[in-house]
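Heads up, the chain below is alone and in the form predicted alone; it's given as structure tokens.
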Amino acid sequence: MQLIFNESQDYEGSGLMGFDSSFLDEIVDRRNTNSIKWDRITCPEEGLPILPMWVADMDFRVAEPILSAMQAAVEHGVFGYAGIPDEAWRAVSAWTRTRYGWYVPTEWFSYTAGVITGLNIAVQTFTRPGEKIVIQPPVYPPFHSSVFENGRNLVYNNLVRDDDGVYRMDLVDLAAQIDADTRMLVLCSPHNPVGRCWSRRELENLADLCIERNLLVFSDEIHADLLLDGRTHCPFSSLDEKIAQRTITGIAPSKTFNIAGLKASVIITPNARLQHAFDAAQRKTFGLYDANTFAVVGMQAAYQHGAQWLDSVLEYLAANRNYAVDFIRTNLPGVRVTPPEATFLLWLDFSSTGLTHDEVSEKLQREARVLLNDGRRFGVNGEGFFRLNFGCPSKTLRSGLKRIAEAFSR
């Protein structure tokens, strides 16, 4: 089999026109430095170390601004206990004004630490040990964990793949499957990890079920800042009014702006009432009183001055998804991939290698020396799949995809 790459070819991602990007193409040594992607893998063999291309967190440094404002919080030398100043929540409202076209009052808004945080608070609030909540595999797996650890049962609703490699909702099946005893759908949106960035038309044919079978819904919109070819987020809660007093929508810095480290989330409740037993709940029965100091510092920042960083970023990672892509459908034929219209993340199919499931994992990990997140994690539909992250210096990226193709080639 011939390999078709060069690890010295001039690469679309660097030289990002308006903006000094070069950081983008910085190798950071995240090593040593308690990361969970890079420093909590095991690598028994000697020989050449495993490269981590799987924690769904970038290894780019950040914003600037970010860094200074953390930076002057440091020098201040004082950590008391911190709350959540207006001017924070005014930044947060006016990029959700700016990026989606949603105007959310800052009276919506309560902070947690993550959106999984939040959903399991809102799951403990609103449903009942037994009752169903109904996720949409393959999907990121807390979302498995988050209903079936609280006591809760899982309802599947398959997502369907189809002839070219695009993934929708299954309406039918998700009707068929609501019962009396169905109180909540987690929707992913973006979805993580196919990558589809669903469509108005999508979501509004889902509100209208939810709304008919009187389902709460828990958006995990993550990723919404993450849309690549120029794509716009549309939030669940914006549909319209009946929709949103059943919605509670989680966003966050952490995955745009890198800094899923700081652990600052923002939960938009548009109804009252489930606002305050979400936050009743935040206090009173998991005794989340208070933020972060440096996360409330690092989200304000990021809110106020990292666009222009945002938007360097999303260019390069258009260009990394192209070249893995391509790269994947000319070396390594009996892989599929379809490019994602969101997130850093690809979804690839080994299931035509002609190898197990297990024999593709032990392939990666022991002859390409890339760890992978194992697609079984997803959902019983992500048996031979693997979740490749591609939000890392080019040439990270191109290391990885030679190792997996040498590998494969053998």
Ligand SMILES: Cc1ncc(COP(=O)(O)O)c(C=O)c1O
Contents of the next structure:
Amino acid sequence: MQLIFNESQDYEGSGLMGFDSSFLDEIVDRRNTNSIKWDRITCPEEGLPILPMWVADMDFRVAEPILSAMQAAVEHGVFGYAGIPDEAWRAVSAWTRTRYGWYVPTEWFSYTAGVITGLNIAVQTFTRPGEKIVIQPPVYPPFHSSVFENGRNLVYNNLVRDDDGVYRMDLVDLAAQIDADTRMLVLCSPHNPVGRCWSRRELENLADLCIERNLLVFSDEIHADLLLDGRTHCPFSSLDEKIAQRTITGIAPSKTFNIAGLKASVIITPNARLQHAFDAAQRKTFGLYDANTFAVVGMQAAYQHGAQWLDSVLEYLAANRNYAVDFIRTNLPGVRVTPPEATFLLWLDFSSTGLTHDEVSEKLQREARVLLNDGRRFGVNGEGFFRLNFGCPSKTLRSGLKRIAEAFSR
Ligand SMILES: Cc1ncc(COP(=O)(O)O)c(C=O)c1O
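For comparison with the form predicted alone, please write out the form predicted together with the ligand.
Full assembly next; the chain just shown is listed first.
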């Protein structure tokens, strides 16, 4: 077991003293950069600009230490097959310990190209066709497809929204739905799109049920670093040894540091047998042996030197969220919004506008000329909802919200 790490070398702490965060207001032109968010858009009327507030990446320039590490790699000029150095794993371990209070020995890490890649590998490795996998909608669309496209059956343990608009897990429903064919639960923590940062108590109750009913858990914690208002993340696997032994966790620097295009993600598996099976499947079934040169360099620099950048982003995101929630409550009376505890995503309920889902969609795209994610893709309980990404300069956010308010006032 590799337990040693030197924190001063492997992790550069946070604190914003003297840190210049003016880059957050800079509007970076992302058009014509192969960006899915900005370039892969079908406009309802060609030629008219539409503001993308959909796909979950942010419009902020990446932290300087990541850019310089990548520039140094470019300058080197040779891009042969790349592995992950111990130093990079120690940086990830220092990060989970410092940010979430979770000590992860470097042996538990596996590298993969994406958390959703990891989820698909886990589904194929740990369940059989026809078996059941639980998800908790409304939830990130690839959770649905990673189950049904692999020939497994979906069990919907829908989240329940209380009168204050806060979503909670329904464990009574979950217990009733688990049967002998139910093998796995896919947890989203923090939750996209509802923005919940699940409390320790909520996670413990879920863990008890998973242990009692013998479920494996794939815990997608890709948004773990995007907790707002000083909250701290509670990794599901860190709750206790029993749950750790049946949990496979996915984290990544991608959302955190806005480097999703690098395709670097980390799978954490304390159970050596499960980890072995996961790694073997990744190699043998999927032929994924090594890493992308720039992904490795970017990931290591991010976890080692990205903390200050992230802390300034989190402050900015909280201010954006507050502005957006106030604005919507004041100017869009038919739209319900609950401030998210985490992520840079707002889950907007348009069902009291008096318009159908399709009419809202039309209005957003044709009149407001903004592109949000369609809530239906997150599950049947996403009807009437649209997801807005506020990970952008405040000027962009204000302009998008103004356009929506004007369209809905007509
Ligand atoms: C909950 C969740 N999981 C996974 C992903 C995508 O992760 P990756 O690009 O690492 O596959 C996203 C992206 O929005 C997400 O919100």
